[in-house]
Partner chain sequence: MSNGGTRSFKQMILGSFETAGNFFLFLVNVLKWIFRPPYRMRRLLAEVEKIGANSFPVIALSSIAIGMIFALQLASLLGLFRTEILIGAAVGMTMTRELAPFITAIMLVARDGSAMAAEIGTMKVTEQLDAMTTMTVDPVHFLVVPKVLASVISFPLLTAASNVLGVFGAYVVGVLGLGIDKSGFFDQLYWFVDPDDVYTGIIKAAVFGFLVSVICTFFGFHTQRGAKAVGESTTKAVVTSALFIFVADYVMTDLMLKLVF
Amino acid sequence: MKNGYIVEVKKLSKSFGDNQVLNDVSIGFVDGEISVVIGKSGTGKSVLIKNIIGILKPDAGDILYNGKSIYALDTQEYTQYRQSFGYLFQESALFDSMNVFDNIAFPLVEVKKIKDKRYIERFVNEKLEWVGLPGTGKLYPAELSGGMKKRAALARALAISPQILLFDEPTTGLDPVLSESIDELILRVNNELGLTCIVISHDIPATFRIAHKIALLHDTRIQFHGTPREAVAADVPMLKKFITNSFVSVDEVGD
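Return the structure of the sequence above as one chain only, in the form predicted on its own.
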């Protein structure tokens, strides 16, 4: 695994018509770390993630997984690559017509093709317990609070036993107390399960609470990539604006 990167983006570019969204973007995500990608709305953060997981294909550049280009993988290897990711969507994206139990069981049945009902029941209940939602399996998404939906969606994302978890604006729409509880869950995923986490966020205080590395995507390029302490000290105008407006100081971050 070159440089410790589980995923590495190299000179990636992506346009939609005349709109250049990403231009010569290079960034590596270290195995076992929490990386947070920040930037203004519409700067291409989600486009970057969608290229990484194969929803979009770049116009130029390469993406390496454990040092190997994903575009050199055969069909079976590429399927395994796609299944190495779990995705927590911004709005949770739970199926409204399914209860919480069936939402979490869905990847087990449809992706992993597991038919053992006892195994599925035990697995789902264990995941609900782990995310702090014991006994909620019979509830429907409409009966859940915003924070509960995030937790249920996390349990579903964990169902395929991913190596990498992607979080798209995980604290959007949550009050500060609930936001902090989601941050704690991301830290648990990283610390207890050992998963690599890639987080898209505009929540700067949360970013500094959880990140090993911070990347700023601005004007189609990665303008900064480093530790929280390096971010506070960096002479990058847009990064300084984010930090100043969020009242983050060097005393609030670790090494």
Second form
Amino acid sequence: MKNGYIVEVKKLSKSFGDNQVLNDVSIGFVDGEISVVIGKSGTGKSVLIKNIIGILKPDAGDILYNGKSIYALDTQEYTQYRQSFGYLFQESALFDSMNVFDNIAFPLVEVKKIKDKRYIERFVNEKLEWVGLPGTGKLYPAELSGGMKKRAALARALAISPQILLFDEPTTGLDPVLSESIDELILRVNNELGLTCIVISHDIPATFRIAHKIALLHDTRIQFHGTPREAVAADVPMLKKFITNSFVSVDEVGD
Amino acid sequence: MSNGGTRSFKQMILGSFETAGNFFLFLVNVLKWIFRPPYRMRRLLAEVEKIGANSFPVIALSSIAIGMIFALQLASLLGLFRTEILIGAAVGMTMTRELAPFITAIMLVARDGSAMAAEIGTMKVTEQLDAMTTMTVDPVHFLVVPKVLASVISFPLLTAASNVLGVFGAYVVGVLGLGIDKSGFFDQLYWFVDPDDVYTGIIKAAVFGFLVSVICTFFGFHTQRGAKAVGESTTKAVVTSALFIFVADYVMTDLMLKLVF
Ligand SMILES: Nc1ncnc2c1ncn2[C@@H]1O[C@H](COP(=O)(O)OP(=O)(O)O)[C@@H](O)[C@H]1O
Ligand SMILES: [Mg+2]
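Next up, the form predicted together with the partner chain. The previous block was the form predicted on its own.
The next block holds the full complex; its first chain is the one shown before.
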């Protein structure tokens, strides 16, 4: 794992027809850190993490996991690679034919093949409590508010026991108070569970609250990648615009 | 303008080749997963309940109606030759060989095929299929296989029910309505309708069940992005299923007439 990168994207390009979304994108994600990728809506942030998890295949480039190319893995290794990720989708993507309990039990039953009903029940209830949704197991996704959906989806993502969590715009569409509580959860996932977090966001204040590293994706490329302090000082026009538009001053940013 | 027209026509042709290719790959994928564990019995039973049991009232009503209508038409025709006694046999033969599997399939396309396409299409658009894939559970294995197996089981069962109920409809019109002799009605029915008639119809139903479920889930899987897309793929699924039922029915009828009867 050179450079401490658990996942490293190398010279990755992806287009859909004539629409070149990512062009020669290279970025590494340090093990145990929270990395936040910011960028305008429609720049390809989701496409980037979908390439990492393998729902989309790049036109060119490579992705390294612990220094090894994921395209060189055999089927079983690739399955293990995927299972080392928990993915929180932008619209939560809870299974709407199943209640919250079954959603969270899904990775246990279908992936880990656990048969012990009592263990599953204890596990699911623990996770629900952890994300702040105790007693909601019987509800269906349609009965949940936006914030509750994100929490339930986080519980499901944690149930696979991942090493890395991918958050696709976890706070978009939530009010500021709810957003802050989701940010708290991301910090807890990182602190208490020690998971590497890759977060996509266009919420700049939240980014500065939680990020160890910030990357800016703009115009098909990574235009900046560094610590929050470096971000404030960096001479990247698009980054400056992002930051000034969200009223963060240098003094507010700690180490 | 004419140039644009030819281009879009060309694209349409290329598009249908692409769809056919994708369908073939999907079909191979379904066949691959059908025989792989884990076999999710509970999901299969849930689908059998949804497709089989819950569709029974619709199938029952339409079968009785068809039996009654058919009996009325036959009564006026057979009446010319004073052979109304054959109404049961004629309805029985057409139902078992042709109408029962056909009506059952068409009604199930409308009721369950469209639901399959819409359910899977919605899961596609809302990234639930992707969520499943990232958790390393194959959506074809988890979602499609139980639906296909349940269809292959349910279509024949409902067709068998349709046979009986169609004849019941003919009985109501013929015996109760027009006063045809009851024992004559049944004697002729048993004399003319062979086990061959029944089982060829049941085989047709199983094939229709397979076709419809694979086609409808395929269009669900290939739903485009955007809000209107689910409706579009549902429509395509229903229309394509109906067309394939016609084609498959013709081919199988031709084969069965040569090989069985
Ligand atoms: N599966 C796909 N097929 C075609 N185009 C896509 C697909 N996924 C994303 N795109 C396009 O890629 C671009 C980036 O999308 P996305 O990654 O979702 O943006 P965002 O940065 O807001 O997450 C958009 O122009 C989008 O239309
Ligand atoms: Mg996005």
